[in-house]
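Single chain ahead, written as structure tokens, the form predicted on its own.
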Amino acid sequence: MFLKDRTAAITGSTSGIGLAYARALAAEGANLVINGIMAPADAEKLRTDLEAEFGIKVVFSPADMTKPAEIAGFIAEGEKVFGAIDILVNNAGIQFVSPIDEFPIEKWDQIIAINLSSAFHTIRAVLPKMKEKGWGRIINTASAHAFVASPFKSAYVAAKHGVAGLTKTVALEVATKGITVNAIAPGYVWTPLVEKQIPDTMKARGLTKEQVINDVLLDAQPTKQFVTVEQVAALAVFLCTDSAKSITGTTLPMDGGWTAA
């Protein structure tokens, strides 16, 4: 457990990807400060759990990610129960499928302050204490999307466009303090978030579920399967260890070759 004594923070940490990376740094021994929109039982449910099956402690913040202030106090609350954040990952993410004529623009606002605008209040939050500490972690998610675009998701494809070059800018900041910055890029991972969208890109596109699946979502990537979410944590914990010491500034594709035409 090479994490033991360290601590991470994660956006969106509920469910689907954000609940997978949790685990795997719990597994290898951090402590946690997650996030997420949950009713409070099922919150202490899940926060008590986690403590329970891998021994360490979690604390669970209900930060709203389109808040700067709120996404403050979900980093002091981390740094006041463990001294400080180790590892921070930015995870949170909202989806939106429409012509950007048609385009909401609170739906705009909102992924932009959540995908990419909340990534840029925690780094912000947490480099002071790395940097006392010569050592750090972050870690975005990004996506397929911060490569290349898709029609009718302008938002989500502006968002992570931006989260890699946020990485790639904090990356050169602070290359000498100890800390790597990257982002990982998952093609379609089976989640919340990706089910959610089906039925918007069923309207947009005039496609079945099926067809929405098999034509849009995984014809994208050539091997045909989705990306699971172990898969995506398990090159976060990796990024964790002194063998990636060297990787930083980079988004590193997790997309069954999609980026690769």
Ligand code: NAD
Contents of the next structure:
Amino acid sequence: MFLKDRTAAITGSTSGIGLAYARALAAEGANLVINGIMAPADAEKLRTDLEAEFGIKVVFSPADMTKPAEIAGFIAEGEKVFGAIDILVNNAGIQFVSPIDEFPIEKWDQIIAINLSSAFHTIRAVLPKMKEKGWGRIINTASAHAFVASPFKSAYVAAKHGVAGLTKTVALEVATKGITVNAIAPGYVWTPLVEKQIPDTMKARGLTKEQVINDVLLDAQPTKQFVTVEQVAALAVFLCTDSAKSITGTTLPMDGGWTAA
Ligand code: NAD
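Can you swap the form predicted on its own for the form predicted together with nicotinamide-adenine-dinucleotide?
And the full complex, kicking off with our chain again.
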């Protein structure tokens, strides 16, 4: 329970990897500010279930990560309830698969806003209090697509390369302040985000569902296994420990060997 006096704010934490981050940080005693697109009754159930299971306090914010004012409100609400955000996990993300000359302009803008710009808005909002406390952990969810590209994912690949650059820059700016800034770069993790892109990939490449899973997704991953959400969350917990305080400015792959090739 080494995070008992800490508060973690996690964008996009109602599902998939974000929910796993929330559960793993809560298991170490952190209070949570969770966020995502979810019906109010479901969000309230998730909030109270997490409080009951882990004996912590949880605030839910429905802030839309495309809207800078709502993002500022998400951090401000967390700071009002808990005093400061000690651990910021930028995780909200969406995918859209299309050849670039057919890529809808509004989808490009939405992906850049959620997957990249939202991290700029949360980071700038949490840093003053982290600097005051002389301690902070910022963990961005990048992707293997922060290192390599796949066709038909131009906005996603551009955003994730951007996340790696943002991570390095902020790490340098706060290196002497007790704040580390890193990104985790998972390969394919079985979550709703991956499941939802299968029909579009089938269409874009003219393949069956099984072919997309085995020949497109797991083809890139030498282990031939999906990464699990628990594995990704465990790395985030490690980055919060004192043992990890010299790790900063990195984008750490967890991709079954994908980017080794
Ligand atoms: P997911 O679809 O399960 O979860 C996405 C979360 O983001 C949900 O909580 C959703 O409500 C939230 N979200 C979406 N749009 C939002 C918005 N406008 N405002 C606020 N919240 C919003 O996806 P996931 O697979 O768990 O992905 C989480 C992160 O991990 C993403 O950044 C994704 O790019 C990254 N990632 C995923 C994989 C993978 O294979 N699943 C691999 C590498 C990186």
